[in-house]
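We begin with a single chain expressed as structure tokens, specifically the form predicted alone.
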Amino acid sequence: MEKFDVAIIGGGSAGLAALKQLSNLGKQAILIEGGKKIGTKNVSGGLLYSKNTTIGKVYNVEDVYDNFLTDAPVERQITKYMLHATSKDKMFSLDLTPTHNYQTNFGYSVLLNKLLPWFAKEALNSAEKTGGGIVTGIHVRSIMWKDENTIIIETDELEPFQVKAVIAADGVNSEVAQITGARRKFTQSDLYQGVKVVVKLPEEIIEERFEITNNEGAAHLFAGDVTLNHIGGGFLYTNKDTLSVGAVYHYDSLIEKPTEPYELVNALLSNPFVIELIKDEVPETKENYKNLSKEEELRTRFKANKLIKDWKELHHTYYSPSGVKELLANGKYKTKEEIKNKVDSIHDELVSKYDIEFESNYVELEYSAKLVPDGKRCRMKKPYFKNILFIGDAAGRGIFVGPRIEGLNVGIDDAVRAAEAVSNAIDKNSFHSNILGERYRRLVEESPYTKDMDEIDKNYLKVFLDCTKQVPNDIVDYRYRAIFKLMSNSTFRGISVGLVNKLGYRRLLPILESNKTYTEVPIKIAERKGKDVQKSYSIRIPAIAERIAKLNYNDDSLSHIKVLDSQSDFMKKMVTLCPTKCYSMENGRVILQHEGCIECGTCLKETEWRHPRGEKGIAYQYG
């Protein structure tokens, strides 16, 4: 039986950081990932932060990867952070950039299928020096203990092997947690459901439309009628030449009022302000081939489709400085104007010869969804089980405090602390939970992120209140007006926040996170103070079947999900809440078709839920 010091299960940003840090410490570790390639199973809303806190040290991405700032394939550094209250065609905007900048070194928009392979390359280079590595396409089936220092891992694809410790980085739906009984399944009150689409838009058009330079990015958050009366909101982040547009909602709010997840993101896409931000020129075929023979029709379609592809690629490249530079360097074109002339020439040929119309619409590349843990409610107080340590989403750790949404950086911080604890255990050759687990727990408790999950930060609160001074006091419910007025006084704010933190921050959550906060008040603000926003075209959004058809799957004939009670109220709600419509009703029973599953775990609570076997299931192109 092969032996390793440590196994890391899960190849996301947290797992890869754990591998890199253990290798930096000279320790041997092997990382196991279910996807065929690193990054194909991962989805994120898309912001990665680096923090500089006053209450203790956090471990940032650049601490783990010392060449991150020079070499990593990030998208844009966010320099503008806006919150919008919406009501039909009215919108009121607040500049929350100071809250984004609070104790922040930087925040980048990222696409995980670009970034994670780079993390993996860096981690693998280090791991191989200590006898470790990365193995993809592997699904863990069983975890057993030979003794307190030895874990035996069985997979669907490899011979069993043994390790001294495990770092579980397998996400919010952690199978390691289920297999070992380390924690209960997260409930709907512990979670958010996030749904995202990636929208294609040329680089220079993004910069002009969002009023940013090529080194800058913008983040926009939305509340009000776009929530469809749920607790949560929408987001739009600028990437290099795409946009991440999505919606994140309290899962229990969705359970209470079931709404198709794609309708939540559609509501944001249909907002007049967003419509104008995402629009592009799109060729549309009229399908007017009635007078052609079948052979001639096929030939015409082929030529038209080829020209459309050529136009799309050249149109997109024309607005990309690096793309233009590459075209000029290979000698195909002599000037940028020559490229533009070619774009126009193909455009004219499509219109005149092939009856193609060019319309304003948007170009959607990928649809995705995932569950996100709310660290205020579900973080593991004891993030270990025997000699298994849980990090990031697997440990229920994420920061959701109003407009402050952080997860990737929290997982990386956890990963460094877990690596330090494991390294110490290897040095002492003792992996008992009293040594390894308790050391890790103490390190996690020392993290400023843990404090953020447990307590209100009065300084962050001041920054947020300063940003919201434009909001009329009389819009807020009369019960809270006096509180907001008193909060402007620093002495009272310090005393009251201290009292709340002493009594327990969680007692305030039903007040802070309510339909009134996310829907009613923003609608009132937009109607009272908002400006009119006009749309210049009627958006056409793909149906859910079209979205699913665009996704890449390696279908598994063996279902990774088993419904436990096909007649329960919860499973009946899955017919609505499954992001890809895997569930349907038949003769009063819920029926599953697992082939379209994107492995979000929305149905986890009342199913026997596993990830698919290695290399099977969804493979995201963007993430």
The other form holds:
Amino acid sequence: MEKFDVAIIGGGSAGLAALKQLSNLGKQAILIEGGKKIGTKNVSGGLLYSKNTTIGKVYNVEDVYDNFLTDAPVERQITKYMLHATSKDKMFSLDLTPTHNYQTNFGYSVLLNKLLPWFAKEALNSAEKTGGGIVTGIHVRSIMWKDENTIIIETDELEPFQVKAVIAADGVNSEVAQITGARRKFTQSDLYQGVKVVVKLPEEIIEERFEITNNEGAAHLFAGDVTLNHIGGGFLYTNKDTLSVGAVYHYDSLIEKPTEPYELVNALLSNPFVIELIKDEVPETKENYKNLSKEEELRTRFKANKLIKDWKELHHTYYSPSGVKELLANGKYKTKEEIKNKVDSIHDELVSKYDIEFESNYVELEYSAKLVPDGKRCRMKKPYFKNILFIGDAAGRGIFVGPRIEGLNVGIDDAVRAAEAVSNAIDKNSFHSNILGERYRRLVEESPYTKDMDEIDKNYLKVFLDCTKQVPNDIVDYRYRAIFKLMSNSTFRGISVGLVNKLGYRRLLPILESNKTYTEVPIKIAERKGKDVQKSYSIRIPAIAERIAKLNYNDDSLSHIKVLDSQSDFMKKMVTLCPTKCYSMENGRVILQHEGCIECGTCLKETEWRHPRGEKGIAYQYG
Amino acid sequence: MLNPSGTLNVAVIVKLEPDFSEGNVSYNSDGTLNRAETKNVLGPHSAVASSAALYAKVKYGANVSVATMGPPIAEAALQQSQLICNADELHLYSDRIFAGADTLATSEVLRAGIKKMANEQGIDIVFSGHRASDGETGQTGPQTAWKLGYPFIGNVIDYDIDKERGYVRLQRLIKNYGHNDIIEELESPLPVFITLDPSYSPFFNTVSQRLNLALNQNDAEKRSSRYKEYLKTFSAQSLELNLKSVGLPGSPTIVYKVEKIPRAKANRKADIIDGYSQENLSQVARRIYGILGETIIK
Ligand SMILES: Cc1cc2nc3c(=O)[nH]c(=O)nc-3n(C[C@H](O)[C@H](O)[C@H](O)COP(=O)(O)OP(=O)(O)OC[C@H]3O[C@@H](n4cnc5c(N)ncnc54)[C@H](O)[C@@H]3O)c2cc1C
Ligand code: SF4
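Structure of the form predicted together with the partner chain, given the form predicted alone:
In what comes next, the whole complex appears, and the chain from above leads the way.
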């Protein structure tokens, strides 16, 4: 049997950082990833933060990848961070940029399908020097112990092999955790469901519309009627030439009043302010070819489609400085005006000859969904099992505080700590929990991120409250009106924060994370103090079937999910809550069609849930 | 027996062919292939042969040489093959007098070229595709094998090597007693000449092989972008060939004329259906069902 020092299971942001860091420490590690290519199984919002915390050191992305700031394919550095309270065509906005800047070196918007392959390339370069590397398209199926120091890993594809330690970075739906029984399955109160669409929008239009420059980015958060009465909110982040628009809702609240996940994202897309932000010019075929013969009609349609494709490409490129530069460099066009003229002439030809109308709408590229663990409620207090260490989402380590959703940075910080513990164990050639597991647990406990999951950071709260000064006091719920009042008075602030911390998350959460906070109060604020927002067109949102049809799947004939009780209440709710409608009802029983599954994990609790075999299942293009 | 160097030496014979994939072929008005307009690529069977060499490289650390006979543009086939199998050496056999060669004369050039490979230490396995897609007869392989004095084994779908004993163990597809696709297992001492079944695809089933595969793919990208550094071009003279046995003089067969076989008149009527309409599509489905009935819903 082949032997290696360490296996990392899962090639998301956490697993790749572990590989890079262990290799930096001169240790041999192999990373096993189920997706055919790195970055095809991962979803994020995604703002990737680098923090500068005062209560202790966090390990940031640039500590792991030293050329991150110069070379990594990130989207935009967020310089504007807004929270909007919405109610129909009213909106009240708060500038939360100071909270975004709080103890922050930088926050970049990222698309994981672009960024993770870069991480992988960097990690691989280091890993190869120690005889390690990355193996993709392989699904880990089982884990056994030969003796205290030897783990045998079985996969669906390869011969079994043995390692001395494992780092489990297999995400929120961790099979390693299930197989080993290292932790219970996450329950609905531990989780949020995130749904996202990537919207295409030309680079310069983004900059003009969001009032940002070439390298800057904006983040907009939403609460109020867009939540459809659920606990959570919406986000819209600018990427280079796309937007990430998504909704993240507490699973408890979804189970209580099931709402289709896509309806939640649609509610956000239909908000008049958002409508204006995502607006683009979109060609629509009228399909009015009645007077043509069949063959003539096919030919016309073919030509029209080709022209539409050309127009879309050139229209997009025209608004991208790098795209224009490239076109001018390869000599196809002499000036930018020439490109514009070409765009216009195709436009006119489409209108006059092919009966195409140009409408205002938006262009959706990809629909995705995934569960997010709320570290306050579910972080593993003992993030290891024998000689397996859990990092990132697999360990339930996500930060959910007010508008903050952070998992990427946390997973990277965990990875560095796990790598250090494993490296030490290899040096001592002992993988006993005293040496490995406990050491890792201590290192993780020291992380400022762990503190963020355990208690409210009063300084953050201060910054947040300073930003909310314009909110009228009498709107706020009576239960924390007193606190709010005290907070706005600087002399009392210190005392009241102490009070808040005394109460602790456990008692505060029902107040903080309630419908009142996410829906009722924002609606009231918007109605009382909001400004009017006009929309200039009516949006057409693709149906869920169209969204699914656009996704890339490599079908597995075998289902990776087995329904345990097709008549349970929970499974019946899946008919509504599965983001890609994999469940339906027939004769009072729930039936599953696994082919459309995007591996979000929403149905995991009452199913026998596995990731698909290597290379199979969903393959995201943006993530 | 393995060649004396101790490293497994494998060769791949490839061919540049018109790209028959959709949208890339161009025809003359009489329906014959327009060779000038059609793009040329590494033939699909050559690609399969290259992937068999990749298997040898990843699993056994083989030294890989790739060869083709043809005009200078045939270099493209070598480059594309190198991208698949991370070849260490590329051979182009190019000489005006090779023109008009039939399969026998081609085999003679390949024989002489293979002898020159791997510092003339001797090639243990020669891989070639099933046959070329632009009308080859499948004779070049067996003839080259015969000239080299290597056993010829066709339709191979899997192989493994016992380096110590100098043997190769293979699986191949055969037809027997009216059954297609019978898998025959056999063993042969090295050296051998192998043609691959089109269904062949290498499978790497250990972690080390996968790691090695990734390294090789990485390397192959780098190498093939600078493929000229690996390229050696040979003429009839540098291959020390007898001019009577190559090109037209060495070709006992001559292609006198290629006839276009007239297409049988189709005895069917086509309806053009607008596939954009749901209603029309269900009509099509109904008609298919009408013709095939239950047999399609097994
Ligand atoms: C809508 C949404 C918005 C978010 N916004 C933000 C944000 O703005 N900022 C932020 O920091 N975080 C955000 N997060 C959270 C963040 O995306 C995650 O915390 C992070 O991506 C988790 O990384 P990971 O490496 O732990 O797990 P994953 O990225 O889930 O990686 C796990 C990997 O393991 C592989 N795998 C699983 N099982 C196996 C197996 N058995 N064998 C082989 N491979 C396996 C999977 O294929 C996958 O690639 C958001 C999440 C969502 C869903
Ligand atoms: S079947 Fe389950 S895991 Fe798959 S998409 Fe639906 S809810 Fe998510």
